[in-house]
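Next up is one chain by itself, shown in structure tokens, the form predicted on its own.
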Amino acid sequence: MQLVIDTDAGVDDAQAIIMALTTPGVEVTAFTTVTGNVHVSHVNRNVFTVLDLMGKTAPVYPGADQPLLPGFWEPEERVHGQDGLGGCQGPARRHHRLESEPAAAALVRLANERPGELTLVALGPLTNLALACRLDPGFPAKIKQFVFMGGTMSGFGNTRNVTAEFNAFCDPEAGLITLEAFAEATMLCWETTIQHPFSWEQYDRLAAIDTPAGRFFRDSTHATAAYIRQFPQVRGYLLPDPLAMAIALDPALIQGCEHAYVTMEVQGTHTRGQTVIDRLGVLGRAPNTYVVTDLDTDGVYRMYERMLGA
């Protein structure tokens, strides 16, 4: 699998991140970030620092810094901390260099130079995809696979749009345009990831783990589980960017899921950021989107115990 991983680089990236690494077969062929989570030029950081601590190199090109319009975004720090990893960036390194080209520019070429051949994860805001598909209206067709985290089924958010999912609702024009430009996609939704959390138990047994990502991925959750725990509905650790990459890594996680045709709402006072899904085909639209409804999380648990060098 020759993998680009599109981030926003908070917490729960940088668990995907380390997922995609570590796993037999593929290669992640370039990184591009984009500001969500938190800014991108802490994003760009801590993409370094995950490659920094797993030993490994790619390039890194760095994306947008604000949404498609200007206005609307804030960074998260209640769950990623002000630097996005729970307070474990660390130092600037300074050997580290990003790429000249731009996100969106990077992926038209990349995937001109390979088509039918990437898959694409996108794990915060579309802002960088909604502007590489202007760029090249062919882009997406060229694409092996689409896989992102984001969105509602049935309108159960996490924002002040209380119908809206985060990266949804940072850039609902992007989702909008990514959306009407991909003819197939695989859609990792916050509903999904609210009813396939890993038990507390399951998570203080991985946060035991004493190896460098081990350790890594205790410090840089320890804020993050602490926030989670105060809502009792929560059922345990969540895992959304994760979730996100397994069933992109391995497909064959996937329980259940929905095809339908999908869009986003971007004018809605209280609904700006939900995504819209036809399960009736009331608008006549063909299917453009496998909304994932149910997955092994065991086999999640699995991928993570091998990650973090169980």
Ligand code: BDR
Given for the second form:
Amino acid sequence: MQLVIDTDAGVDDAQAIIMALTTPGVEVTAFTTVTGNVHVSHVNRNVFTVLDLMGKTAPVYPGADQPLLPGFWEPEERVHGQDGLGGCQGPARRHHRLESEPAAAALVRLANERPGELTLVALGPLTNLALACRLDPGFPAKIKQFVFMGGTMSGFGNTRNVTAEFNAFCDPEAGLITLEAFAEATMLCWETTIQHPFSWEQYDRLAAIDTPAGRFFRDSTHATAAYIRQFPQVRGYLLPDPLAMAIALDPALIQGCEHAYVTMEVQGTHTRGQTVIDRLGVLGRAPNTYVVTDLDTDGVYRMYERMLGA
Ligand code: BDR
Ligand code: CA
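Switch from the form predicted on its own to the form predicted together with beta-D-ribofuranose and print that structure.
First the chain shown before, then all remaining chains and molecules of the complex.
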């Protein structure tokens, strides 16, 4: 698998990246970065931090520093800390250089160089992907598999627009453009995240793994785990981006999904950024998205044991 990871890393993005970097048979061809959880300048540094931790290298293309429409974005420091990695920057890092090519241009070029070969996993706001679709309308058709973390399937969101999930909330216009452009996408939404946590016992076992990756997991998730534990509706440690990455790497983990036309609400007093799923086909549009509703969390747990070096 040749994988391109678009990320706003991000504590859970970091885990998804470690998962990809440690899965046999996966070549991480490139990272593209985007403002989301934190500003893209932090995201760039965080990707290098994770690469260093895992002793890997890959080109990192700097992406959009703000959503298509300014004025709505705000960082998610409650969950990810001011630096985006829960204050866990690890040891002094090697010399790294960002690529000079902007993310959207790199996405278009890579897809042209390897048509039908790339798996694209998007873990943040879809700003870079929307720009790539506008640069080259043929871009989506050259992607082999497109998986994204974002959206809601029943309006249970996690932002101040209560029906919107964070990545969609950050850049709804980009979500709209991207969903309209891809004939086929796989969506890992917020409700599926809520319904498929690790139990706190599983979390504690993983946080006790005494390897560099295990210690990074423990330290970078410390504040996030404390934050999540405040919410009685949440039954354990949540895995938004890691679940998206897991199903991209191993689609056999998917145990249920709906296939429907999905688009994005870009207006609405309370609903800007809500994904709209046309289950009855009233809009007369062909289904464009597999909305994952159920998956094998124990299989994902086994991936974590392996990637943290248990
Ligand atoms: C998504 O928003 C970010 O905070 C996470 O990294 C994840 O991509 C969850 O809503
Ligand atoms: Ca993310």
